[in-house]
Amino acid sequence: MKTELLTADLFEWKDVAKQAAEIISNGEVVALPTETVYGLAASIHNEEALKKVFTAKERPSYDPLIVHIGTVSDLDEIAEISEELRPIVDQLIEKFWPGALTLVLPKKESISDLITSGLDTVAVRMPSHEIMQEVCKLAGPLAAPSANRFGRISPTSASAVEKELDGRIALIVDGGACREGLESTIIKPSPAPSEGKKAIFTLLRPGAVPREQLREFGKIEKPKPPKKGEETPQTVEAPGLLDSHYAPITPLFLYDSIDEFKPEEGKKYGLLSLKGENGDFFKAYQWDKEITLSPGSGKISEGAVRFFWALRQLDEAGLDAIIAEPMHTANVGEALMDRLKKASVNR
């Protein structure tokens, strides 16, 4: 298959969105920009197109997809929301949609098991990126995981998608670099257990919406681990929950201290750093390549935006190993560390 690349510029992006919607409506899959990462989109109503998503990504069927919607009214086509759950869902929508918050909700019977991996819940969000939103409005709700091969580095640019999926999909829409740079936060909301108590949010995946912003609306809990002997792929409730994910081909090691790093003679090492020249890791070794996520300021929010881009640069640098220093976990730092741990070979 020949993969077409269309650039959505400031003046003609709606025309490009219309072309993308037509291709999706004809049963193909299209890579589209979102505010988080690029997504690989297919109509939720076309089983064959959904299968193409899994084939292009080499994605296992037990890993569910996120449904993206263009308007809030589309939600009731996707999810079966009870009277008890509705008030908290409405609050979250009002605050965070359109945006980088995914809600795991009871699904409508009409939603394909390919999307939900056979679960009785479905993950839904309304993206804020104008191109993805427009295509959703034109083509209807879209199932759209990240536009990369399964388990690999998430793409935050059209060129990254091209490196991953060229020849596997019909179209890539180049909408520039993603604004957030980390995938959406995924929560499973539950009604308050009793009057006067807050709703319960099971945090399935930390992401671009930090837990500090969610605490205003509910109590955040960790998901319950599967019982011993029941740790199967079918226990995955949302994307990005597997132990190994977001990984470069080059082995990545995440160390708490530079003292843990034992270089071998003749090998090339790269450094992924938040602090750069101000950090102990940067000064301790003559790195073959180093990338600082937030040069000068050391801001975790800037580091998160540059994270996947930096990881891809290091992966393509011909290194024997990538060494990553730990990041603080405040704000979106929790999501960044989650990605780092899942990308590393020693965690």
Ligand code: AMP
The other form holds:
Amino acid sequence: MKTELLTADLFEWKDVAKQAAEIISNGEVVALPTETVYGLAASIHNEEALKKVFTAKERPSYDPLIVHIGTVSDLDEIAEISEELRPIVDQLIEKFWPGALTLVLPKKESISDLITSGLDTVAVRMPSHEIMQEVCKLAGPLAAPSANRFGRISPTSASAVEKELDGRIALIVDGGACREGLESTIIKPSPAPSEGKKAIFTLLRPGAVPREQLREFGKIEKPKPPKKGEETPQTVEAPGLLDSHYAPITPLFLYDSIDEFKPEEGKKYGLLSLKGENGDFFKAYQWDKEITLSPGSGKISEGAVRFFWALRQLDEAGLDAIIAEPMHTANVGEALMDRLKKASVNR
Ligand code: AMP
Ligand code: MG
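Which structure goes with the form predicted in complex with adenosine monophosphate (AMP), now that we have seen the form predicted alone?
And the full complex, kicking off with our chain again.
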């Protein structure tokens, strides 16, 4: 299949969104920019198109997709929200949508098992990216996982999508670099257990919305592992969250201290650093390639935006190994460290 590339610039982006929506309505899958990472979108109403998402990505069917909606009113077509759950869902929507917060909610009967991997819940969010939002409005709700091959580095630019999926999908829309650069935060909200108590949020995946912003609205808990012998799709709260993910082909080692690094003669090593010249890792070795996520300031939010881009650069540099320095876990640092651990071979 020939993959077309359309650039959505300032003057033509609505036109490009219209073309993308038409292609999706005709049953094809299209890579689209979002504020988190690029997504590979299919209509939630087209089973054949949904299957194409899994084929193009080589994604296993047990890993469910996130549904993206263009307007809040579309939510009632996707999720069955009880009276008890409604107030907290409304609060979260009011504060975080459109944006990088995905809610796992009881699903409507009509939602395909392909989207939910047979679970009785569905993950849904309203993206803030203008192009993605417009396509969702024109083509209806879209199921869209990240536009990379399964387990690989998430794409934050159209050229990264091209490297991952060229020849496998109909269209890539180039909308520039993603402004968050990390995937959405996924929570499963539950009503407050009793009067005067807070709602409970099961944090299924840390992401671009940090837990510090969610705390005001509810108590954040870890997902409960299913009891031994009771592992069915319905008992798994966080499916698809494998230990190895977001991974470069070049082995990546995450060390707590530079003392753990034992270079071998004649091998090439690259460094992924947050602080650059201000950190111990930077000075300790003559690196063959070095990327500092936030030069000068060492700011974690800047690091997050550049993280997947940096991983890709290092992966393409012909190194024997990538060494990563640890980063702090405050704010979006929690999501960054989560991705870094999953990308590494030693953690
Ligand atoms: P991706 O779109 O590639 O970022 O992946 C979507 C992720 O959302 C999956 O890997 C799951 O971990 C999560 N997810 C989607 N649907 C559900 C659901 N119904 N329950 C829990 N997690 C979900
Ligand atoms: Mg993904």
